[in-house]
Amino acid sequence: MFERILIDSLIRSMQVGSLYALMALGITLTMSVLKLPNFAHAEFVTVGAYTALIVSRNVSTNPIIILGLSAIVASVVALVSHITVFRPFEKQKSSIYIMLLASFAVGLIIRYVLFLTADTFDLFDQRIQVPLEIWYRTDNFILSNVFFWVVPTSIVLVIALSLLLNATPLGREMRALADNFDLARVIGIPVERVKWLTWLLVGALAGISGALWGIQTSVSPLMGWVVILSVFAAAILGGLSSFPGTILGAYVVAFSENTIMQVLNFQFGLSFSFKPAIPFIIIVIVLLIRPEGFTQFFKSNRSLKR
């Protein structure tokens, strides 16, 4: 009995894992190249969610279809985000503070504007319409060809982000912007070009993301803020710097979440209401211990910062 409660978590731990790394990734990118805490991330999230959602009802069930509309709009949002709230207010060489409530109003708007159209058209807690086959099933866990698409295509567009940062002019061009903004201006690299691309790979990789975790679970308005602590937490065991770091730390918490809340409740009758206070946990335990997370375990090239 134990044993199959284990390995159910185990599985469940790695498509969890898999998602909070996309979505931590983009969170690493916003802090390394843009130098911003985007708490607006959830709601990019999530508008990749209600694309993904919208586009399996109207237009195509085909996942490929989904997912590429979903980084789309998501990085459309991305960038319109980036040209009304965040450029003005780095051209006033406003704080972090002041940038990080700016992040929060931003997807303050984006959610209500969201619970609005989920309102309007009864899109609470939906699912998105795609084929779904159960391959295997228990009391507390299914498994589905979902888990196919969710894991081989997070490893595929997280060793795609590996190359672009690494092999490519944008990738040095961003990972200059991370180490050194001013230098990067003045060696002639394109600031702004870098930006804009930057929010686009961003918006994406939350499209995405969110498009899979729609169709893993379902959609609301509030589907990406309620992970986004456990995403922040990836971030921070990356060291908000360092991609590997980030993939580490995604399953780190998605093991914690799952695997370990599955043992201590098997074996001690901990409610599973104590899970949401798992991030919270690790991100002070990091913050106290390791503020840099995994990065001293990467010190290679594939950090942004350098």
Second form
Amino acid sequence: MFERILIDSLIRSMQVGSLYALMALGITLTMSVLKLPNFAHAEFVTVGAYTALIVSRNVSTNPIIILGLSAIVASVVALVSHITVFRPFEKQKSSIYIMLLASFAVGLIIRYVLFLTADTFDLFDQRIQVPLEIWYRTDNFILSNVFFWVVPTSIVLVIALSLLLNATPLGREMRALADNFDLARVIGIPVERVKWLTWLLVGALAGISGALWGIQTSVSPLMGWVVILSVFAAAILGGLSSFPGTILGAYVVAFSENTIMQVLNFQFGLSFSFKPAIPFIIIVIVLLIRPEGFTQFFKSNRSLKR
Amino acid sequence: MAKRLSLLISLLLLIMIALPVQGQDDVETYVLGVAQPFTGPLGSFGTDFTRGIELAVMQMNAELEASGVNIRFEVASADTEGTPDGAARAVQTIVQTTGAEVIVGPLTTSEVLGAKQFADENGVVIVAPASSGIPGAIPGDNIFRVMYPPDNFAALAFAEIARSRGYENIAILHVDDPFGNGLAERFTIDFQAAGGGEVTTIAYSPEPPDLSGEATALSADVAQLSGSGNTAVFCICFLADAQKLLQVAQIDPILTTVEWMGVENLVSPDLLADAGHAQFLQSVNFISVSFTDTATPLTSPFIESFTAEYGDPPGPFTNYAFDAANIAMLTMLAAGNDGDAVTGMLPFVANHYIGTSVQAYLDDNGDQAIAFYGIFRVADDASSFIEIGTYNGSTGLLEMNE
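Complement to the form predicted alone: the form predicted together with the partner chain:
Full assembly next; the chain just shown is listed first.
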């Protein structure tokens, strides 16, 4: 039985870790390129999930169409947030604390718009209409279609993002912004255009991860918020600047929440009620012992901020 | 002459101005506090409950006016946010800003317990229309849980169902809050008292992002228990959590082989909206109980007036908020706007109140003491829940129609 539990939890860690990675990369991007610890990211994730729900009911149950439209809608919401709230604060040269508060405010506004919408159209706790199917089965574990949607999609997107950042002019511009904002402006990088594209990218990542998270669980206005601490823990493990560090951080958090939690429950009877404490414990330990996270492990790679 | 005339006109004007003021002063206003969750996951319940309460107040004020009674009720509401802390703040805000001594609400047992200390210490009466968690059953406090019966009735009903279905062991997954902990604990006692065997419990934190780990642990528990007899799963979960659990359970090689029971909030069309979940629940003979409404002379008038006033029919349990408001107001009319007097008088009034769906009757804890449950399973086409029996909480009698 222990072997089955262990394998099952490892598969789950991989699945959840992939989703955390998608969400956390968005946070790392906003933090390093836009200098914003964006808590509204949680609501971009939820917007993506609600878009997926509506698309699956009214347009198509094809996951590619669902993910595509979720990415577009969440991107638009992210960009509108930038234009209407974050950019005016930037122009006032507001401190990071004010920007942090502004991100909370944006998140709350979006959340309560979602609450009102869900209330009006009875969209609380709904399932995205993508049926669950068993695609691979052995004596010890089962892999569903959700696993094969989540893990490869995340890996492909992470690779695509890495290529974008490392092998395209836009990526170089984004990294220049992350490295030295004023210098980037002086050497003629179109700062505002890069910011717009970054917000679109961040929104798309959140939208896709929200849709996938919704397919895996169910959709409610709080779904992004309840997962955001784990995602921030992953981003903090990545030092809030390193892509590979963030991805590794995402899998470490998912492994802690799933495999380690499962083993502690099975061997020592530790209640699953302690599971929400795990991201907090990770954040505190990392900030105390290794504030730079995993950044140092990936010095040779191209991180966003060198 | 002109001076006298202007003096007379001034006097007349003064009298005209003073008269309505004098009339208004004669009307005494009682503030009825309303503490409900207007935001958060329970926001839709709170909004609908408040409409039910406001309707009761409108009807009562109209009757008082028509009868020439110079008392009017006024609603003062605050948002509990669906949390214990929020409930405490809401009740405190209402009391301190309006002087209200009677509050209708909050919604859940966690919220009611959150507001309890302030209410008890300040002589404020809480009339909760839908709280049923066992930890809320406390004698001698200022909390009255009218209309909706406490979960010890549901625990007995589930224990009786388990006995009648021949379950020897039960694996419970429950939310780690007063509702989940109380029902799991009470069910275990009742199940084992009725000759049941081993019970394992897995608690999960409220509002979990997902429940896949808990599902794996539940599967392990079932595998272990199945070795010593017929085992079933008992899901004491909220609807959204159950959906997350089913997403994993429906492909689990062990959880698909045993029968399932679930608490009454799972008797919802939303649980069957996903075809895979519906088929799974049908295949595991999922069974649940739900507090059955019975028609009373007040049922139709309530639904009709609510629909006429708000355009939509009342949502689930809204009638209990309407009833709770009526019980609170009738008590205040009898005892005055005084918390201590209302505490003493409310059981007498409640015990003589015919509700919109059930007769109110309170036990020594100030909780509803009449419970009558319908027993539900998933229909053969997995599209809806159908009633297959009843459980009478007063007699402990389980009657199955199939």
